[in-house]
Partner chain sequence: MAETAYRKQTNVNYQDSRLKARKVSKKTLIYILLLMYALMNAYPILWMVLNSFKSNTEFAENPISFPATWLFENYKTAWETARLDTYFLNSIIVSVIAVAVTVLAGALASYFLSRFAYKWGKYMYAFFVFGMLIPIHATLVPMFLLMKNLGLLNTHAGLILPYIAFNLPITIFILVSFMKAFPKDIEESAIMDGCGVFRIFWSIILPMTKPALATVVILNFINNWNEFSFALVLINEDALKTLPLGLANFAGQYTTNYGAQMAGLTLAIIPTIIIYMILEEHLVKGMTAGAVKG
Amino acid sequence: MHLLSRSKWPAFVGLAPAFLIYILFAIVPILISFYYSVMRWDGFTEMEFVGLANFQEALTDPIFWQSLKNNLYVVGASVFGQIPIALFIALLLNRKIKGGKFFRTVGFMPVVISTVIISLVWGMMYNSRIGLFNQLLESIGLESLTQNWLGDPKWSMISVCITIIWQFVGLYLIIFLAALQNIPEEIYEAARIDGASGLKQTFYITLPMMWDSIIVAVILCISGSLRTFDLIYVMTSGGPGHSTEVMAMYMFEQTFSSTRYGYGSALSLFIFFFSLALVYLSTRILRRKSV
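Output only this chain's structure, taking the form predicted on its own.
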């Protein structure tokens, strides 16, 4: 602090390498995307300036809007699925129940397992002929409820969202447990003296004191959901009939499979600005609620 009060140059010099790396790998690619987005280019022939034609095409592209809707499904399932489940389990494990460490480890395991492995395993479980879910329903006499989970457009997005919820609950569980363990025990002792019950302590002490952690978890949840790609790509490749295709997958397909680099860059910019807007909006709403 004393050094910084005399001169800020040492801090600037120390931050400069990280700042340069950030510019090189974050800012420059975004600027290049802006440049490509106003071009028509297949990667081999000469670029052709087309102005805003790629953006206009994206706005009238029904598959792009379908992918946006699917992304919103993933965001909704993640925020209203992962966060409440993780919070509930964290509150239970924070009570120092028997085997708490074991449950924490088991809960975090899906986060460190490869997404490809998770996709393949859940894909087999959803298999309409030999999958675990249909066999379980048949074994208890509920054959009428068996479904083609990933092959039916009515069920494919729901099935994918369940897998995404399962995969990342452990991440937010660890964040919430860390927040819970930072709440001083003296506050709970004072509340008990005042006659506050367990639920009152939860709603009037625990949740308000870990609200900043919940906001961080929601932001991570939204940004992670908008970057969803590999799990759905392995499980369904966006099918059937684009019913599970998300924006990142559609951008990838247009850019590299259809070699439309200009249109793919325009889609990536839409994703970028949409993500910024959604994160900003959610932060404003949650911050306002915290006041």
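C-alpha atoms forming the largest set that superposes within 1.5 Å between two forms make up the rigid core. Numbering follows the first chain given and starts at 1. Predicted model, so just to flag it, every value in this text is computed and none were measured. First, how it differs from the form predicted in complex with the partner chain.
If you fit the rigid core between these two forms, you'll see the Cα of T60 move by less than 2 angstroms.
Annotation for P29: C-alpha shift of 2 angstroms or more between these two forms, rigid core superposed. After superposition on the rigid core, displacement of the C-alpha of G239 between these two forms stays below 2 Å.
The form predicted on its own done, now the form predicted in complex with the partner chain:
If you are looking for partners or other molecules, they are not here, because only the chain is given.
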């Protein structure tokens, strides 16, 4: 097709730097995971081949199941918390109002702030003695509702999820705003002539027209939630009593605190395949819907 296609060596030279780094530091580690996952190894003594024992152990490990359950809890809270709120705010912002840019800027801000900082600030807000929430409740005379937000297993997961929802609403808000801007104005004009009211327009035109973006947002939301680690690590380290343990956190503990490299690798692979399966599943759904 191209005059340039005749010579091949420049392509090899051009692709080499990216390819080498990518292979060495992204692909090779995943492959090594497979090797370690069939070993029992504490990092010091001799490695021992144990076959699929690590995987078997994971499947019967109640804490691993607990962490998987908590991961799915985060996924659910994110999908049903972030997406509807973001959609609602995006619909409000899509009107011709003054200060739209201001709300957009403030809305996206939490997304760019480092998760570690967010976790530390929210951790202090949840503090049972001097935290914002308990002080607020006390100041309006609702002492009875004060909680040990992060220290009580009944509340810890809810508290963590509220922070996660807060952190990422802005991301989906921006995606939805972009989708809304792509809907041609003429459609609304035609609808107005036919006498469709504002709410009807929203349900029969706007939402169907941005359905693809909503599904993309859901996929991003699912795969993002499965990777939750920093926030849990800083806020609760998985506690109290494994009540906020997620898969990545448990894997980290098993590997680096209990120095069980083999078992940690097996857990890593579970996370990897679980993510792949979920992304595959969601793209399947996406394809069916967009036809």
